[in-house]
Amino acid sequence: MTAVEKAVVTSCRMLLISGSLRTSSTNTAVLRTAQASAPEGVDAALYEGLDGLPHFNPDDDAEPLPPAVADLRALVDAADALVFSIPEYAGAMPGSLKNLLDWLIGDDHRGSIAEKPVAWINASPRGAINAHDSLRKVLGYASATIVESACVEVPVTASMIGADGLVADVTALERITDTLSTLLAATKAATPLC
């Protein structure tokens, strides 16, 4: 096995999904920070297609898929684990994120989240407990594997984000990196090739 093949095999691919469409979202900043500070052995990619997904319609869940859905499913299929960071709207997760999850449910298609290790970083200083309760419910229904030890609260405010769009607070940065390390360990335990 060549060095390049070893690097591919030993790299754990994590897809980072923000539930916010806001340009200045603290949730997206947390995930950008996770991507920029990913520990060794993690190849982290930030999903940026949330606003382009069509509304879920079971009639459209057939080949050929809408291009945005096909792209999403390809990214999820290639990922070894997923990390979410979501705000709370009207006492639950945002509708745009629920729409994304609806496209990922289904044990019988490539790109579903069934048995995929997942975690989340709750960036809300106010808790956003209802958003994460609804996320937990949908992920459980979808048969995703929730890695509890990697689901953490890292309250982030706009003042903690630097001009580069990354979280500048050292304590928050360490917790974000630790979350990816914890998810990496759990994913490696479940996925020998990761």
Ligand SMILES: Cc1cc2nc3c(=O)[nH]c(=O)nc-3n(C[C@H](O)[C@H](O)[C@H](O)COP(=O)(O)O)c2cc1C
Second form
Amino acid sequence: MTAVEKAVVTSCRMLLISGSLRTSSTNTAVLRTAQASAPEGVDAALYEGLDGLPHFNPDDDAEPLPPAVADLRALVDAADALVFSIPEYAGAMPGSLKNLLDWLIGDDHRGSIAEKPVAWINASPRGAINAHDSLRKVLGYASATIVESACVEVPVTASMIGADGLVADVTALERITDTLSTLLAATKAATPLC
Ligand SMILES: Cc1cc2nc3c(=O)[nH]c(=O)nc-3n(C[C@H](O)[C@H](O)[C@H](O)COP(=O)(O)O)c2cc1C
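Write the structure block of the form predicted in complex with the named molecule for the protein whose form predicted alone appears above.
Below, the chain from earlier opens the complete complex, with every other chain and molecule after it.
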């Protein structure tokens, strides 16, 4: 996006990326809730292509890109900030999410995650410390800008999710919305045009 195009954009665009492929995922529910209750000034989109990404292979990182990778990079390029919510599997982040991040590494292509403001909502009632340590490590390698103040723990259990697939618990809902507000403020400070 050019500076002129950005100047006419009034909302800060956030791409929400769940690390779970499960239909009844709590992490996806958290991000769906973030999208539905996004504060004013935020245009949030839920990424839905995780399941369709090919395995990362540097040989395939060339034009024409696999369509799912081109779509992902276009979404990341258009986003002013990214928000993750991920489960822990066997002491680390899910392999599918690591695969997604591998496609976003590098500062020589559009859709790179380098210098992109990022945050996460840790929804695990068990802490999922290892998953988030590994997420932090990979985002660091990728030179993403981790907005620490917007990285929060909001434990969510299945019983806190309503029939509409949204987090019904009022306290959790407020904290999810607050996270986006914090990320919005930080992103605006770093990217005045968003
Ligand atoms: C194969 C497998 C391994 C798991 N390993 C861990 C783990 O190491 N640490 C942990 O806290 N939870 C672990 N869990 C629990 C998941 O992180 C938890 O069910 C989470 O809520 C799943 O996220 P979702 O509801 O968004 O799909 C594991 C679950 C599965 C199925």
